[in-house]
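To begin, one chain is listed below as structure tokens, in the form predicted on its own.
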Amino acid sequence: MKRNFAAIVALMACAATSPLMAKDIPVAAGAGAQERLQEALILAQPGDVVMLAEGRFELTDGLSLDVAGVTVKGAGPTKSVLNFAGQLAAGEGLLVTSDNVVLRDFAVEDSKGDAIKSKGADNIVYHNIRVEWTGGPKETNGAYGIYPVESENVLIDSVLVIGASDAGIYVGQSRNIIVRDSIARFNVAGIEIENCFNADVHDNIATKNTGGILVFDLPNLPQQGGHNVRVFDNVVVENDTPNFAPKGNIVASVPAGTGVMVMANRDIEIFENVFDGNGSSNIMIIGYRQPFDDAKYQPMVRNVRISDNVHGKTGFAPKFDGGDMLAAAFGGTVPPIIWDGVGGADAGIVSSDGVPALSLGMTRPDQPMESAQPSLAKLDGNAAPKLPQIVMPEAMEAAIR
């Protein structure tokens, strides 16, 4: 009998944490929403769905979730709105630090800091979310819209971000990433992949940003050596918003009118995108130009394959140092592809797009523009082999079907 009683107790304990016991936790908008929503996020158990009702949740403080396996689901990105205009502190709107989380079908507006940040959260899904700073592009807007960092398996799908003073959709120091079917507009950087390994950025629209899509690698970070990133099937057009990043931010140096910028990365593919109306350049490939003291850091770009892109009007209003002079030298517009030239043929920068490419003729990434030796470049050499498709775990894909 004692043995049977112990078995029953153990069975009850397992049942209490089983996904079979998962439940919906409805949270209404209106007075007291701050306390109700944070309490729901604290008390949720793995498998639970925190259901945001239709309405505006007027919030005065950031929210946090540290329970694994929870879904936060609204009624739609125009119907369930987390509004942080009255936020008293400058932290995140929503911070997630647990694995296997799904965030979907709601909006975040006017957060003082980053809108939604996830840190060390593996297998995280962002789906059908709108993030917006409703006052338009301003330096005082929060830095990042969607901001997963230090994670493995990141899926960003059908997201809209407007007005971030750094990057609208940003993934940093992570591995195995997909950003797809999303729209970024009126941000400094529309989409940014920074210090990441293995990412696919495809079927997005990046427009009216300062720079459309950035693939960066920076020094002095726990994960560096960014590589294996594919940028394809995107529409990158009219990225003409003046740079409104706070001074000192790395993206404050991104020239307005940049389509895709690759900095200090390796093994990159840029293919089957549509470029048009980017005043500085459609594709810019440069090394890291700032001083650094990280002995392990590699500042130059290596192995970039450019192919099958459509190039519309570009280079007509270059906003980088020496741009006007270069435009004058090349008949009034800068070529669609600009490369700093560091490494020469050994750098493996290859284009089959059939459009002019400009090499700045530099021998090191931090070389002053005044000493550049620009010339048209024939981009052939030994590029990296084609990169594999990124695949998410089936459970992550199933969560948004």
Contents of the next structure:
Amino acid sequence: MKRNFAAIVALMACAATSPLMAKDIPVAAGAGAQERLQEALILAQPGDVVMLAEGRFELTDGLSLDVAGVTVKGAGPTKSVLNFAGQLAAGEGLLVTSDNVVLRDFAVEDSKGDAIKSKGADNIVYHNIRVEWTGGPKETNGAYGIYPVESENVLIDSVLVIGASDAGIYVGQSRNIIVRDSIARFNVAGIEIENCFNADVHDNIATKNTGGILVFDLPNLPQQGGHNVRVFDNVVVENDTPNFAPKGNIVASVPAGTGVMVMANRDIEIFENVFDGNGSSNIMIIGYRQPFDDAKYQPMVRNVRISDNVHGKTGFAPKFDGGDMLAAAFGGTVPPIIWDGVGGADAGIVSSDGVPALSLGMTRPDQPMESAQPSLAKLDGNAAPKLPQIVMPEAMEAAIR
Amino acid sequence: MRALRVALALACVATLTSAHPAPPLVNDDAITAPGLPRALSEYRFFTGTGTASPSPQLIGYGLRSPLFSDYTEKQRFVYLPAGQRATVRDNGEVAFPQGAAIIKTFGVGQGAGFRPIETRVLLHRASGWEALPYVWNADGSDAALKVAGTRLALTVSRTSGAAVDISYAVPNKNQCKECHQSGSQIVPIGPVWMNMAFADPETETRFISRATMPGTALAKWPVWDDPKSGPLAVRARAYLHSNCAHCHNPAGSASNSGLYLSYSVADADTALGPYKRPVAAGRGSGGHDFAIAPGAPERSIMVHRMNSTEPGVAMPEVGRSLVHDEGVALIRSWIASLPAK
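The structure above corresponds to the form predicted on its own; please provide the structure of the form predicted in complex with its partner chain.
Now the full complex is given, and it begins with the chain already shown.
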């Protein structure tokens, strides 16, 4: 008997650490949701699935998850809704700080700050999630919708983000990233990859934002030197919402009507996208234009390959300094590709799209527009994509199948 | 095993029959064993009602420049297991042995009128530090674990004496970590020797007798609101250290901001905020360009966020529902004193 008992104890101890014991933790919507859901997120064990019931969860504070290997799964992005309209504190709706987490099939509405942030959370999957500020585009909306930062292996798949006052889908200071099959609309930036290494942004729809897809790098941050980003097979159309970002933020400088903007990055590929109705320009390639104090920061853009994109109507309503004059000088519309010209031929900016490209003829990224020397540029050279495809660990792909 | 039980029983009897019963010893198992004790009483840090009678095994301390917590009063204790010592490192950080605990009680009222609201414990276990919040019941007989945190209606007194009703947030277990995080570890924040204070020389001597002190004496930091203790700039830096730097450091929760506010950061460093543009600030920017606009507090994001209670704008993000008027005034004066470039 004694030996049997010992064996059972040993078996239980073993099982406690293995996913065999993984369990579903159902959490109901309705009164008391804050403590009920937060407690479930704290007491969950690796492998567990926190199951959000159908209904509205009226939350009074930020939620957070710090247990690795947990899945948070709702009944669908219109059925399980985490509503933060009554939020009293915290910088975001849901914060994830553990690895190997899967977030899927629910919605976050009206968070006061960012909607879902994951920080230092490697191997994170966002799937079939809706984030929305329900009052439409407003400066008082939270900054980021989906916000992974300082993470390795980030998979964002089939999400919808509406109304972020900064970026709908924002990936910052991370490595190995896929953003795909998602929709961003009525945000300042639809999708933004900032200070990141190795990202694929593909098969997304970015529309009605101020700018569709941004690839930026900023100084004075722990990870900088953004590079190896591919933007392909996206539909980037009618990004014409006036910029509603609070001043001071870098996206407040993005002109309405921007398709794709690359700032201060290197080794970028933009191919097989469909552009239309972006009033400022389809593709803008510029350096960092603000003064900065950071010896390690590289403000100019190098090595951009542009190929096989479809360019519809563009450049008809340029919302950047000097845009009207440029449009007048180039026959009424601004060309679909604009480059600041910094670095000249050595910058390695090439296009085989067969549409006009404008160089601003600048010699420094922070040169004032008044002293620009705009001219049509020949961006000849081999524009064929050559960066490797980004691949996620198989378990992350399996989590959404 | 049986002998031990008898011995313990005898010890109990001895306690019961003694005229002045010795307080029970702190429960080392509750501190070190895995698991989450449901009641604060399980640790035996306090006897009787509330926190008025701490175990003589605890050593009380204070902070010269503390974190602002909605004008609540705080009591702090450290517990060192028998025979174990703390180590004050050369940089003033205090390293605690396994089995140590830090006990911080938030309450209202001063001196004998102190009424505890919640007690947060940091337990140094073999697996690292565990941070747990306990909420006191109405009669002060015990406090119950609230891993998910809670909100309590509370009346606090501003410095002026004016009473104000607030929704006081007891942090959940994860929020404890948000502030106490360093890399993947949880660490104590308060106990930095230069910022520690003791009620009397005897208590300080008691602490030192249980600690290995650095070879060179460390000068204490100024007291944030005492102009006699140091110039404006260092008092402001001491305040920022206690109120911001637990997240705003390269290994903290706000590492990605690149804004680092520890006391040791050089004044001219962009990381401290002068002419540093925001990242991920959203409407927290308040329309301003820089974390600190030297000479211009009214154009500094730091002041804007300290002066707000709106989630998404307010800094710190958790731990207060009121603006710390005196703290904001200090930072305003300091930024106003900085020369513009």
